[in-house]
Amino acid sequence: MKQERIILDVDTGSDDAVAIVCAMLEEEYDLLGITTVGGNCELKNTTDNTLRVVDACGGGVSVHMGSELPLASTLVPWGIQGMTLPHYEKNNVFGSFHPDRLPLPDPISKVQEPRAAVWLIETLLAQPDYSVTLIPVGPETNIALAIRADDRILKKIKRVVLMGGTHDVYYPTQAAEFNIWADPEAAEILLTSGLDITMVSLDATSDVLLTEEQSQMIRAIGTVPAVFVADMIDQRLKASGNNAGAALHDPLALCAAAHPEVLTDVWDTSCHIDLGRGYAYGETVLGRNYMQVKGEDGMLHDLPNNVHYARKADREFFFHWLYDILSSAANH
């Protein structure tokens, strides 16, 4: 019985792909549409991959195009973005993880309307109250779209579960984590919105690393599903050099959304991102003590916690909770 009612926000690439393999796969997931944004490449490509894997795993969720530019760090020509984005294209760096094609057939499937934004808007308003969860493993920019247009849908969304954060492993700067730094302002709005958030951050992801030995694993299984997730993470372990494993980010926050026994410490905290367009752009910037507000009382109060910042994540539950969602639907 499919229990946690989700929907899944991506920029695919790679590990967005496996993530998409598992949301379709997994039983405890009601999965009720994907909508995806620019990111690891661009928009024309993350919805197209979207749509090879869709068909791969046997069709029927609707995907809705989104929103192809942050909401504001592309404004400034001089930004940090500007320096940083020409050296990962020069160098191929994005390219090495996230192929603008990835190795399925071209998609059967075509993009639904409306576009991400109001298809969120509607989808949720037409749930009951608190009763879905939200998994972005990209930039926020269309949930927070959707959130500035109609705030009706804050009481729709049961949790959010994102990918996304770094408090001690950083990229691509020196201060930010992929997904938060590609817009900064989406991610600060999504902090600040009420919503009941957990952050699997760049730090937890860097703990489930899979081996070329688990990929062999998986490729046995001999499914078209279990064999793209073997290619994934054997061009993910070429891409890293890394000989004790390659990160699948982005799954782990689905895995996280049903079982948050795959986070291994996680701190209440507060949370919110630096949008000072300096070196540190995107940086998130966890329970610093000179945070403070002024509260009605006319006192200063440091910021309340926000979110629930997980750092560390157990590598053979993930493994297994991945492998047995491949091996299941194999024998279905």
Second form
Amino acid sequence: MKQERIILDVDTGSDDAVAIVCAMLEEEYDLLGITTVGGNCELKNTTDNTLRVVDACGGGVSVHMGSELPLASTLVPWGIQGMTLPHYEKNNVFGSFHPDRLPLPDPISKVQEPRAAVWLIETLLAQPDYSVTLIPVGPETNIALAIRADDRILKKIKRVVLMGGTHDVYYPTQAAEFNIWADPEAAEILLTSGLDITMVSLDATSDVLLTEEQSQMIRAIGTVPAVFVADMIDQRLKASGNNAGAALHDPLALCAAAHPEVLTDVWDTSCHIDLGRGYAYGETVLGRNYMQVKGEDGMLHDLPNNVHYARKADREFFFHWLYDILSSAANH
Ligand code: BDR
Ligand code: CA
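Okay, that one was the form predicted alone. Can I see the form predicted in complex with beta-D-ribofuranose (BDR) too?
Shown next: the complete complex, the earlier chain at its head.
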């Protein structure tokens, strides 16, 4: 019985690809549609990759193309207009994690109209109040555009479970996690929306490493989605060079939305984004870092909590969940 209506927003991307598989195969989920955004690669590639994965899981999910560029930032990973981080070389470190074209057949499914922000508004307004879980696992550009264009959608959203932010583990800059860094202004719009937000941070996703042995177990399930997931794990093992295992960040958000117990250390805290355009641009500044504001009484007060910030996750729980949804799909 499908209980949870979800919308997935992706920048596919090898780990987004596994998140799509999870969204389509987890029986708890009623997937209303997928929106795409530029991020791990250019929008045309993140969208094409998304269609490939949807087809690999049997198709039948509508995919809506979203924003190519961030709202205001001029730093984009693939270097449009020559603007990018100095050390960020396409097809070097990043390209080995996220190929422009995932190793799946050309898509049969086609991208659907309207574009993402419009589709998000139309789709959400047609739902009962507080009924949809939004799961953004890329830069939050589409979500921010939709919120700004029609804030009546806020009432339709039950909660947001996003992959993004960091406290202790940094990539790609010394201050920021990728999804937030790739569109800091959009992330701040979401964080100040008043929505119930769980942040599945890079700290938490770095806990759930998958090993070569686990990849082989998944491959042995033998279905197209399972073999593909094993391919993605192997590719990330190779790209990271980490013998302890490969982090698959985005699927943890899918696991956490259905099984919150996978998150083992969750802080209720304030969280805002550094928008200063300096070295810390895109940093997730937590209340735990002593962020305070002066109140009308002239005293310093803590900022109100606006997120549940997940800092640790259960590695074994995550693997068994992933394995189970892939193997039960094989038996249906
Ligand atoms: C996030 O950045 C992207 O590269 C991944 O797809 C994930 O969403 C991890 O920081
Ligand atoms: Ca992603």
